[in-house]
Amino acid sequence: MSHEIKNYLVTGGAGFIGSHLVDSLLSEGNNVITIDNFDEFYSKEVKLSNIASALTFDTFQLIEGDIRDKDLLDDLFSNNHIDVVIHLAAKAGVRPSIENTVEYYDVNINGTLNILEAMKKFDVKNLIFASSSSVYGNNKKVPFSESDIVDYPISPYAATKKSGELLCHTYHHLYDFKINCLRFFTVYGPRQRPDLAIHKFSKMILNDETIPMFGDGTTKRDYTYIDDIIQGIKLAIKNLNGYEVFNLGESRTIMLKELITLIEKEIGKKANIEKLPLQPGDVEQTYADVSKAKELLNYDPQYEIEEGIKNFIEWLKKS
C-alpha cells in the first residue's frame, strides 16, 4: 500500500510521547517539525537524547520555542506546510499543578488557544490533542468512558487539560477543525519521564534508595505501554473527522503496591519503602473503558504490564 507522504507538526517533540512519535512518523517517510522549549521540568539532555535518531533525518526540523510566542508561531506556520498538528506540548504533572497554577495555566490554555488561533489563520483544520486521565477526577463510576461527565477535577492540571478539550470543541464548531482529543491514562516504557512512578522507583531501588509509597498502596493506575499509545495517536490522526474524544489506556488496572513489586522482580531486589500520605491531586484510580476507540479507531493495545515493566527497566539499565 503506498503511503501518502505527510506533513506533521509535533508540539513538545522532545519529550517522552512526543520523541516516540516522531520517530514513527519519521520512520514511513514523512515530513515532520517540532517545536519543544526544553522546559526545566526535566534536564534538556534528555529530552536532546529523546531526539537523537530524529535529527539524523533530513526530513526533520526541530524549532526550540515556546507555544505561548505568537510571533513564532506565525512564523513556523507561515513558512511550512503543515497538514496535520499533533499537540503535545504542556506543562505536565498534577503535584507541581498545584504549586504552579498560573504558569500551568499560562501554557496549557493559552498556548493551546495560540496554535489553535495559528490553526485558523493558516488554515490548518487537523488536530490531535493530548488530554489526560486526570480529566475524570475522582469518578466513582469504573471504567472511564468519554460519555461520563468530567467536571469535577481535582488538579489545577486537570482543569487545563478540560479546558484544552473545550477549546478544542470550540473550533471544530465555528471553523470546521477536525480534532481528536486523546485522553491518555498513565503512559510509561522507554524514556518515560524521570519524574514518573514507574521511572523513579526503578532508579531509586537500582540505587538502594528508599522509595515514597504515598497512600496505603491501594491507589490503582491503568498503565499504557508507550508503543500502544503511539499506535492509538496514528489510527486518531487516520480517522479525523469532526471532534471526538477517546480514552487511550490498556483497560487494566494494577495497584501500587503490586506495581512495586512487579518492579522488585524484574529488578531482582527488594525496595526500602518509606510510607507517606496521600497527596492533594491524585486520584484513587484511572481505569479506562477504550471500548470508542476500539470500535472507531481499531485501537488494539498489545502490552501488558509484566511485558513493558521488562522492557522498560532493559532500557533504563542500557540507558
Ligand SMILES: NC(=O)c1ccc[n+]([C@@H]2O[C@H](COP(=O)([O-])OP(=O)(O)OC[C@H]3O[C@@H](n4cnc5c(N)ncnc54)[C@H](O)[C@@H]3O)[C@@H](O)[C@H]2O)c1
The other form holds:
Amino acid sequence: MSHEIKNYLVTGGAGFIGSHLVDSLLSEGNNVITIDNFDEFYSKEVKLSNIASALTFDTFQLIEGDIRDKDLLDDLFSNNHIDVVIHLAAKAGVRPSIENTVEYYDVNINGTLNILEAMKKFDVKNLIFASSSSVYGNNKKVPFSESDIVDYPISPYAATKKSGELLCHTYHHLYDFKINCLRFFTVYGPRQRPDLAIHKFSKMILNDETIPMFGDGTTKRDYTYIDDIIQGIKLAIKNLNGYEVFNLGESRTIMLKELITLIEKEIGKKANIEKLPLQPGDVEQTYADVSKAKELLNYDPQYEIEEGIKNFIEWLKKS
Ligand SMILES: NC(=O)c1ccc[n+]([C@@H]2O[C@H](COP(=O)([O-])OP(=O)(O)OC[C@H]3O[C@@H](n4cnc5c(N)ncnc54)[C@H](O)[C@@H]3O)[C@@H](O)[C@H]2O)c1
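Given the form predicted on its own, state the structure of the form predicted in complex with the ligand.
All chains and molecules follow, beginning with the one already shown.
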C-alpha cells in the first residue's frame, strides 16, 4: 500500500510508547524528530537503548531538550517542517505525582501549553495528545466511555491529563487545530516503563524478591498491549478531523491477583507477596469502552493479556 511520507514530531520519543511509535513511523519511510530530555524518572541508558535502532536512520533526528524550553521549541519548529505532532512527553505515573505535584504540573500542563503555542506560531495544526484512563477517577459506571463526565480526578497526574485535554479543545476551537486526545489504558509490552506493575513484578519474581501488592489484589485494570496502542495512535493520525477524545484499551479487565498468577505461570515460579495498604491516588478499576475508536478509527485491538504477558517476559529475559 503506497502512502505519503510525512514529517512527524514525537515528543517523549525515547520513552516506552514513544520509541515504539518512532520505530513504526521510520519503518514506513517517514521523517521523525524527537524531543526528549531523558527525564530521570528512569535511566537514560534504558531510553537510549529504546531508540538504538531509530538512531541508525538518517530520517531520524533526536533533540535532547525540555518541552518547557520555549526558545528550543521555537528553533525546532522554525528549522523543520512538521506535519503532525504526537505529544507524548510527560511526567508519567500516578503515585509519584503526589510527591512531585508541582513538577508534574509544570511539565504536563505548561509543557503542553508550550507545544500548542509553538504549533500556533509556526502554523502546525495537527496534534495527537497522550491522555490517560486516569481521567475517569473512580468512575462507578463501567465500561468507561468518552461521554462520561471526567470532572473528578483523584491524582495530580490525572488532573494534568484532563487539563491537557481542555487546552487541546481550546486550541481546536480558537485556531482550528485538528486534535485527537487518546486516553491510553495501562500500556504494557517490551520496553514497558520499569515502574509499572507487569515490569516491576516480573523482574522481582525472576530475582526471587518479594513483590509489594497494594490492596487485597482485587483492583482491576484494562491492560493494553503496546502494538495495539501503536495501531490506535497511527489510526488517530490518519483520522484527524476536528477535536475528538478516544479510549484506547482492550476492553477486558484483570484483577491484580489474576495478573500476578499469569506472570507466575509464564515465569514458572511462585511469587512472594507482601500485602500493603492501597495507595492514595490509585483508582479501583479501569475498563475501556472502545466502541468509539472501533467505529470512527477502525481500531481493532488484537492482544489478549495471556499472549501479551508471554511476549513481555520473553523480551525481559533477553534484555
Ligand atoms: N504507559 C502507560 O500505561 C500510559 C497510560 C496512559 C497515558 N500514558 C501517557 O503516554 C505518554 C508516554 O508514556 P510512557 O509510558 O511511554 O512514558 P515514558 O516515561 O516512558 O515516556 C515519556 C518520555 O517523555 C520524556 N519527558 C519527560 N519530561 C519531559 C520534558 N520536560 N521534556 C521532554 N521530554 C520529557 C521522558 O524522558 C520519556 O522518555 C505519557 O504522556 C503518559 O502520560 C501512558
